[in-house]
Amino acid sequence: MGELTQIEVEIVEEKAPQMVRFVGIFQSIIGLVAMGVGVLLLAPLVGPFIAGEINFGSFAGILILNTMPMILFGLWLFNIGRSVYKVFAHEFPWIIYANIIYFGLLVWIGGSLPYLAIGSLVAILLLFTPSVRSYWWKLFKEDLGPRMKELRYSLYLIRRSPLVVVGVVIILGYVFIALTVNLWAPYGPTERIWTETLQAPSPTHIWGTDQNGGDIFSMVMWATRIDLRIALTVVSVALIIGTFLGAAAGYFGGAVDEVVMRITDVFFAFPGLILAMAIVSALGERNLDNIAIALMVVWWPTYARLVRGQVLIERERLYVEAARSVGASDFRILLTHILPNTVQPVIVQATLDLGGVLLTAAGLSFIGFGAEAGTAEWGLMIATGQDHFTFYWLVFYPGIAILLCALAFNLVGDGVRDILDPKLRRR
């Protein structure tokens, strides 16, 4: 009986690596599909763009906001699959993290893409099959203990600050509105009742109507989705570009550092709002994609300079010298050793910048460089409402929406700074 048990164990051990490799291959396929979808999102526009039927702003908007994120995430998912195929135990939990983020990206782009998340769900479930779970779960639990302790202490610090709690609650409320507005908003974002213009708040229109008969409540709610998307997209892309360029400048120094820093100096020489106005004008059309592109161009130098300073400090640390001594490549040292130790100030800056981008985007719309006429966007609603200033509800409700959202991001940014700063954590 004992001999039979030993044979069974050997059979299980032979099957387990095959199942693990299957998970790795499956995850790699998900990555390849994501990259393919990214290309397909842009491919139909190439011909019309060359023919002049689509302007540069719209083409660049799809490229930057949809195609590039899908390709980059696909490459990330593919590399995770390769690592799992090689049975690197520390990479297994990243299947969970990466596929959850990937699902969020699919929902963000919209259309029928969220159905692709079925493959991600299958990949996560395969992780918990007994033959695969044995390869990573124990190490994950050991690593999870200290992380959960830090998480509990971070939540304690958040609860200790009422203003941060208020900021988190407000942001969660805005996110809930943005994700579900299509389920409960009384009217659509462009729906108008031409016979009910400039009506005061009433049971039918609880926040009144505008000069075109649009329901102010519905428009403000729909604008939440638009403005949050602009803020998150701009900060995410600017952070990635700025981090990449700043890290390269700080780590390699020399000519790379000089070129990157002189370019950032040029951008810092112009006021951000003026530069954004010039870029939108150069792109030649008023739309949300052009706003996002302009703000990305304006915002990335902040992250480049911040990351460069942090990398200059970290590259001289002993752990970097140790990584070099064992033959680690510059790319691996930068990506897996230095950047994780520079992320704290970047996260704080990004959280604070969400409110700043929101205000700047609304400002561009207000002065006529933003969204197209008729778009449910907070800044545009205030701009069109100022012609009828005696009807207070036209500007009051979108103004309050901007105020609360920007305030919430600033409150949360202060809280994140307190949580991530080791000196403040010890107080």
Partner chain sequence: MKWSTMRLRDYVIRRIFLSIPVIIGVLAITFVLAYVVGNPLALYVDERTTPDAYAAIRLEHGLDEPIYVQFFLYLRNLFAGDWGYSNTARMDVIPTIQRYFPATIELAIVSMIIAVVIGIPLGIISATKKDKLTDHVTRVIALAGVSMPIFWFALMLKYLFYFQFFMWGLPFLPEGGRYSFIYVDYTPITNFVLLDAVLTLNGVLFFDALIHFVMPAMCLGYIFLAIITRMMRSSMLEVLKEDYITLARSKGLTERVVIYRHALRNAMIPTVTVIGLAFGGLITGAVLTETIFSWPGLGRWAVAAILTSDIPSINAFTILVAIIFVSANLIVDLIYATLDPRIRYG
The other form holds:
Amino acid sequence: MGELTQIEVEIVEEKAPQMVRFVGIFQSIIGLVAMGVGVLLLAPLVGPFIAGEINFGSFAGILILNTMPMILFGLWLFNIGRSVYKVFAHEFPWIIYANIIYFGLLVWIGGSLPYLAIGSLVAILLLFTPSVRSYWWKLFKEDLGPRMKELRYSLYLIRRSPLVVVGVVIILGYVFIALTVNLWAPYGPTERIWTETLQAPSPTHIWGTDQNGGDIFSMVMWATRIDLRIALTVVSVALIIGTFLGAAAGYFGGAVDEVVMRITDVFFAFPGLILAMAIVSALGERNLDNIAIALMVVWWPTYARLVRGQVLIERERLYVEAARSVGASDFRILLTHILPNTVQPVIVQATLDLGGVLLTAAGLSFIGFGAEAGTAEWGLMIATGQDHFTFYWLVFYPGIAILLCALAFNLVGDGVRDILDPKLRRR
Amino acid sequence: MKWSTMRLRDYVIRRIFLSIPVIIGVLAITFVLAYVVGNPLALYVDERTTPDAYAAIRLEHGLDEPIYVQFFLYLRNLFAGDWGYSNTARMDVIPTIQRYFPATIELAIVSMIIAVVIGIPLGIISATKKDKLTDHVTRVIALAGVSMPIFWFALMLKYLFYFQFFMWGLPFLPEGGRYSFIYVDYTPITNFVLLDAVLTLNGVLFFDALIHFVMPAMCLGYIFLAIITRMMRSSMLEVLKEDYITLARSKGLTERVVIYRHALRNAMIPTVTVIGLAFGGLITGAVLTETIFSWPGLGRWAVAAILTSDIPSINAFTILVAIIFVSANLIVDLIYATLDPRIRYG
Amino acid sequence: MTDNVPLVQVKNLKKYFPLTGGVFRKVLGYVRAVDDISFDIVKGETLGLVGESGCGKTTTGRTLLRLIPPTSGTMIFEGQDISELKSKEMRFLRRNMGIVFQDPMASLDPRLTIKNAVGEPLLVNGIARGYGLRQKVIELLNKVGLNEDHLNRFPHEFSGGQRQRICIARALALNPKLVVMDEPTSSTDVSVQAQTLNLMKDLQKEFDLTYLFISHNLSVVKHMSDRVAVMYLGKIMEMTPRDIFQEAMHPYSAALVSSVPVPNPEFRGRAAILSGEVPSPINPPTGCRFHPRCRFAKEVCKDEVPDLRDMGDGHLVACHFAGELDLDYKAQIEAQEATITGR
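Can I get the form predicted in complex with its partner chain as well, since the one above is the form predicted alone?
Once more the chain from above appears, this time first in line as the rest of the complex follows.
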């Protein structure tokens, strides 16, 4: 440890070598590219939208789901680059974290975007060149210590609860299927064998076929992609919007609080599925994007309320007052003291909601919104199967897929809530 | 820092006042959805409508007025009882609701009774036998209920009890409907079949209707049984940790007396709230199951309206459900405040 | 030590908390936590603030740092009026002030390591970051008797006394001029208490600090303070530059002094001079706030609010009969002295 103290004397921030400056500039460029790509994704739709050729739903979908995240991430990545350029030692590891999260976003949006991650990989590798490494590695390693200790303790608690482990294993299984289904599924998602309709489960079609000759097993597997993606999208967007509004309402109080809470009151006056139904029918077109948008609109108030409640509790804590007494800004207090302490209940709620959204989306699909006929999607498969319900396998297998998935999320959410119960936790 | 004190009467008045803006908000949202985001004329126009005719229709429906005037007209129509024409039911919306409402409510009440009667004892047993086999089984049943797609469950029940039982030559349950109109004579009085059967002392009708209730009520009831059981279990466990329970035990009271005399009352309070909230969920469930069981209620009507983009019907259904839901929550809050005085100080 | 330059001047400070009720949550009344108090703190001294719990001493400390806004009155810090400052300007000024709270566990964020907790003032004010921050934090920790090994631990890994020292290190990080000590030792046990108090005295000398020392414990206040102010129901009853144990002139101060327990089983003095409960700060008594519990109360005490009068040497007393009463608590004091010297 004494070694670190000496390094401090050696490193003077002004004398940073070219290499560090270069890493900072490189990272800023990654950020700029991200912002540019975000704009490019939307650009081809602007004309047709103004001309009225495409409806509000699909335009808003791209805007909210692709462009906005890319621009916000771009800004973030750019800022990290700027801090690194100025040699803020504690900012260096953020290049690693931010680029990994950015990679997740690129994969999620899909298309050829994941290739952009090569730039991020280079930035991370540059970070480990000896001359750059000396600037942050020791501090990073030291900061990592206590965090790893906490993480290990959490993992230990999770391992002790068998139901959570079962849930995690099931979820990982679903994720694995979704990522690799294109490699091993016997048939494509829309592939039909017209000569083999309504066949009972047999060695050729282990879960049978539907009225058009679609292989149920393959379709259920392919549907994992679509359904998990919807659940994940809806919950993460709702969580971000809800957290933002809830935190603002709780922390600043007064008029902001009144307005946000009255709006959530109104949203809570509808059962989720009913409001989503009304929204999708107002949006006109029936597709999965509209379902996702409707569910986001329905779900954000849950998080707004949850976060506000937590923030109201945390705001009165003594350590918040202590931070204020040393001159911390409202923004910093909210970001470093209040929100991290509200994360746990939000994570639990989000896990439970992944199951809830999955069920509601399937329900909407079942009523007749959602994917166009023939898409491999669980709710839709059950809906088309009900006309032939005497052939049980049409309905049974997609339903089991939904049930298991929702069950796994509920198991994990419930279990983690019990684990995080402050009465059991050591502090 | 704010100290507040509030009496029950004040709380009730305040709570009722607070639901007025919520209802106005509900109406505003439905207005925005139907008139701003959606196209309220979707039913009246198609590709063959000439621009002149289109303009005439717009004028007739007041769509050329500014938004706030339109909203005012919308509110005026709603309060005047003019909720529009339901293309799906081929009559005005208000009589349509009057026709379909009893069927849904009756189904909801029967399901709720099943859920409460089975769910609360199940929760208590699960809590008192914590981590025993009974508890594990109950928890799995409850968790499956929460994770179950209700429409899938309905289809599976129908497959088993209607189709498979029929194939096996067993006495099978009816496929759907509220009663067998072919061989049971029934003239609606209140439109609640079971109530009418009792009023007219019609034993055959009562039994027949009861048989028709089995599958839909089992289906809806199971989902809410799961919610109620989970809530009952966790609140019972919470209460059993309290000091006054330890005191009661240390006085030498039997476990039975401790649980039913001392713990149950307090453990019931959170469960009551959940029952109120579950009522909204019952209506959601009705939307998903009524079609499957050909149940002539609001849910089936709403789904039919959705499939034909019948905006007035969807709108009316949404408003109605919201009002029911808000009232249910209001009643629950008031019960809660009477049971638990702490809630009033906040 | 004192050169008589006031670092802080407080004039007619009031802090009322609104009380709401009814259907529309209208304001029904106010809790008068601090009601029209004035005092100065001279550079380099320690002003002790004593009183029973709920008398408004903590509120005074927090209002002084503008952690809660005052209802009315002025607070002048180094010649600058801070009672009306905007929160941004106030944030800048807070570099000159520190506070140590009563409960060290609650005043440390459970998710922050000690390095981040103590380093926070330096980071948010742009004084240090990265390796430099680490170095400064180590220096601060050394000052309060902790070391480098403690840097990356969480608050729950420390004992109560250590946590309080961490809080002191954090309060000192910005090299402040004024530190408000809000019952800093009341949540630790007696052996640790003495250690912490001595540390505070040493730090005061080293950094030329000015303390506002808030406590309900008279002996602790006596040990720490140059001057003592006695608060009762939101008002200052007595303020003395001398030993409050020897010179108390207000009946309330006398009662407080005589209620300090005597560690001598032989002693049979008159305890419990204070009878009755502390009245509610929502409806404080008219006239002198202490009159319902005062054994010397006369008619005039019910009607007229006594001013703080100077009884010589800056000894201020808010009593109509200051100096005329036979307070009769000396026996108690002597017994205390006897036990202490007897050892």
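Here the rigid core means the biggest group of C-alpha atoms that line up within 1.5 Å when the two forms are laid on top of each other. Residue numbers count along the first chain shown, from 1. All values reported here derive from a predicted model rather than from experimental measurement.
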{"query": "His337 C-alpha shift between the two forms of 2 Å or more, rigid core reference", "finding": "yes"}
{"query": "Residue shift check between the two forms, rigid core fit, Leu198 Cα at least 2 Å", "finding": "no"}
{"query": "C-alpha of Ile313 moved at least 2 Å between the two forms on rigid core", "finding": "yes"}
{"query": "Distance moved by the Gly415 C-alpha between the two forms (core-aligned, Å)", "finding": "3.0"}
